[in-house]
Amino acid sequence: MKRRSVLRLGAAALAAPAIIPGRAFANDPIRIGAVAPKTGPLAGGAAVSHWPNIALWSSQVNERGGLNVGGTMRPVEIIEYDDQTNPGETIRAVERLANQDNVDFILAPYGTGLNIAAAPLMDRFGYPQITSTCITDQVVDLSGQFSNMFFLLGGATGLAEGIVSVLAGMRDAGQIGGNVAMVNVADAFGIELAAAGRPALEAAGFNLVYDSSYPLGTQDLSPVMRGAKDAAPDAFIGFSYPPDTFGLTEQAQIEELEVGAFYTAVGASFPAYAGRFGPAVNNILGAGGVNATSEAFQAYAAAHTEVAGQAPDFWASAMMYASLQILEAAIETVGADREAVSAHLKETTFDTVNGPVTFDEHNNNPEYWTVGQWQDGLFRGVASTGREGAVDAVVKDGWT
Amino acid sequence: MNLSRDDIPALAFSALLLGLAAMLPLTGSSYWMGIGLSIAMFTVLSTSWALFSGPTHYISLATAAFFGLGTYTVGLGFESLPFWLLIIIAAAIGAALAGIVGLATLRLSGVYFVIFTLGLAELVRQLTTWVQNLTGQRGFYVLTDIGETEIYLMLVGLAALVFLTGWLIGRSRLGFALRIIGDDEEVARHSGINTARAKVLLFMVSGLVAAATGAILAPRYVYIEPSLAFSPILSFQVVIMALLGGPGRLWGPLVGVIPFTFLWEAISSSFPNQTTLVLGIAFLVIVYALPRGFVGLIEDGRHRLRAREGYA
């Protein structure tokens, strides 16, 4: 450590007393442990939509002198440890976080199949597990057998049939035509959302002119969208990671790929997306969103940037941060015991930075955003499955 | 079977370890319990990679692929069939696949080897995409009341059977042939050994092995997809574990996975921020420090110990 920093760490401590008057340092912190990606495939995800969150909610609230239980004020401290998307090394930290750090509540970790494998032991240890970026459509049988597993995020039945219903939208309203190409990406969350999109495209009596689908890690996609842009469709969907997300938009923009509704999945909302396509990004479709322009979103967005120096993206990103105003508000309401807070979760309707929040008899948020578009560079919500202030899609005009 | 004078300590000292590595669950730590499960689990992997790796030299990275398409089995089957049929069934496809692979490649030599098993891996992983692909089949989900105390139990038990069966093809004329095979494979051929099948019958040992180890532990991930049930990284932990402890002897790999599942430990806990590049540091001293890995080690001071008497 160099001499200054030491000097400014020495003032720091000195002065620090005197900056927060009555603060009462004596009160046992509230211990959370977190368990997420910092390196492995799911680290550029979570470096995005979970960490920064962490950041921002530990320090608004120790800022305010800590959680309110009982009358006293208890600072949270954080103690994370690196998964590196392994589902073996997040069984071993929320072991570790559980038996030897002795932590008072776990975040649920970052990702559908890291949070599944965590949920045994959370389940076991008795742990409320407020899952933000766990999207399955097997909630009813999860939390069937793990009572204290909880879903904010909505299924992939649920987002594949919200763009499907966009379209039907927009092709009544006579802005597009009939005829859908659709890509995914082959592996997990690409086939579940393909599968579940077939049959509602069918089923809202579109045309599918052209169904394909690449390998994760595709470096080189124009054949995919050549053959898209061939099969002339009206509208473009790509259930696609950020990797391919990007790659495929690329592609659509360099073919100058005509259609009147394009959209791709994981990643469409990060603030990165329109840092790349620029003006292009505008009335893109993805898969997501927020109410972009509500008081609570600007609020957040705004804090986000200042403590985490990056823009949270437009949908996992808020979802993550009402899982700990949530998990907040429990505690300040019955207290650090993780039996009533769980008991709790059930019967209560939360505040958050999305709107209120109950969750059914199965722990699931039924009202979800699904769809969202660039509009003027905001990612703003267009269809939810019972979200206040979504706004018409718009048809896309070109590349630039 | 003819068991000499050293063997029946050997033999009663392994049940010994073996049967207090059983215990270990009475001690009621979920924690304590989640390393054993990663030592027990390592132990079988390595080991068995060292049965067909130390003798013949031979490197192979398709740990992963095994292990992969025994989760992949239980994720499949789990719904219309019992656990442990699914774990004998996902043994017997391990050993099939490492024998038509081991058919095809173990002609190959030296670094071919090494990038084809690598590759393996990789393919298996694609081809069970493709195949979920196609018929838009989601992630499984194994949904059970087995627990880490059953799982553990399990690993114990394969340890053991993996244990015994080094230490039968050790004294076997397999074995025999297959320590030639890794000194000259050439003048192993002309003393008349079929090489091809020796090689190829211990590759389905470890192939069967690794396969029944992804099988057991599938209930512990509960949510099988390609990319966490086929994870790269996986074969190359089995690897570093196996060289760290010493694959020349059967019980090598063993000193090799107890130290480092605690390096391993104590780096993720200290360390959450810059895990894998301390990890990696941590792979470069051992490399360097220890090249014959832990078994040189104890080698090295038994025979020091044995000079010093000698002058006494």
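Keep in mind that what you see is a predicted model, and the values were worked out from it rather than measured. Positions refer to the first chain, counted from 1. Throughout, rigid core stands for the largest set of C-alpha atoms superposing within 1.5 Å between the two forms. What changes on going to the form predicted alone:
P223 is among the residues whose C-alpha shifts by 2 Å or more between these two forms once the rigid core is aligned. Relative to the superposed rigid core, E306 undergoes a CA displacement smaller than 2 Å between these two forms. Positional change of R171 between these two forms reaches 2 Å or more at the C-alpha, relative to the superposed core.
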Second form
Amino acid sequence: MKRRSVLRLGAAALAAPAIIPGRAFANDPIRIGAVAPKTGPLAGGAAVSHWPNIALWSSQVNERGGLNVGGTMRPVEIIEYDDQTNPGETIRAVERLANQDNVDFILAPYGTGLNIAAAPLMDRFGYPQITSTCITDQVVDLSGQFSNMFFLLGGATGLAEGIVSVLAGMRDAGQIGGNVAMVNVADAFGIELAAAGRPALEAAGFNLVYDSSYPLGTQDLSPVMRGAKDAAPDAFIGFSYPPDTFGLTEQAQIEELEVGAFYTAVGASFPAYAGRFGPAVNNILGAGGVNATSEAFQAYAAAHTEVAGQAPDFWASAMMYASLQILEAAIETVGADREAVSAHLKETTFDTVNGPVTFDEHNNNPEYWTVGQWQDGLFRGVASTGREGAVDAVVKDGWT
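Next, give the form predicted alone, keeping in mind that what was shown is the form predicted in complex with the partner chain.
What comes next is one chain alone, with no partners or other molecules.
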């Protein structure tokens, strides 16, 4: 495999084109840039939901001869950069991919904040930005500024209202009381979700008895969880990223936080989360979800496991893969012209592993998963804005 070191970036990233070793291609490749964390606080999440899907998709495309561009089969070549979970490095990597690597397309970064940081440059260079891990209520504003930016995971309000509606259903069924503790990571993702969650909880008649935030990358979450426990909540909501999702769950058990509903956000759907906490994970709620029993998801999960050596998560992994399916379909329909691809995205319904996707004013709306729950070894969707296959949420009864 051709490899070259990429210098003069703080990330000191390695660029690794994903051409199948030992296989000769007669045609020029479609060069695709990828920038996302391989180090820093979000590296663990990207290692689950982002990078393995790029490896899976590029290997599948090249195994069948490449992308059909106007009747010519062209392989894909992936050039990767580590942005260190640093918006400045994201911007520098996008600029290098466009100006020096001269890539045909650039994949959307990982995470809400890094996608928003990259948007102005992606727009300036004319690259379609199909985000699969960006959750924000700024969809209208961002797509108004950046006409090539598209959103697959929906907005912060939809996600926040999803968990509030699940809690309301459990309260109305007599499974939990009306006191809620809420915490959030203090970056774009967590701040927006908490801002949407407060009025949603109030409108649903809940008492917000604890409301706290913590910086991205916080190592010691014990003060956060002790504060939550002291407030004696009936339900806990954590608008968290993967490192703190794991940390909050561990601290909840250490502090013996007994609630009928325990929710954390990104990372709750990771297989490693279930592996880390074992039986204690049963009936934990989390952000997103999938129809875990659908044939399409099961086939995708098997392929992911075979190529990446690990199972996908039960939320953003499939959406990241769907973004690549969408890009592939657009290129094979209109060619490698970026402007034509962006125009095609705005007017087409795409078949994906998650079902049909249509960008309604740049947003995969109204159909996306908002809440999932671990039930008997699967993280299954319990609330959505229109997806099929939802199951009923179950009250959490202790940590064993």
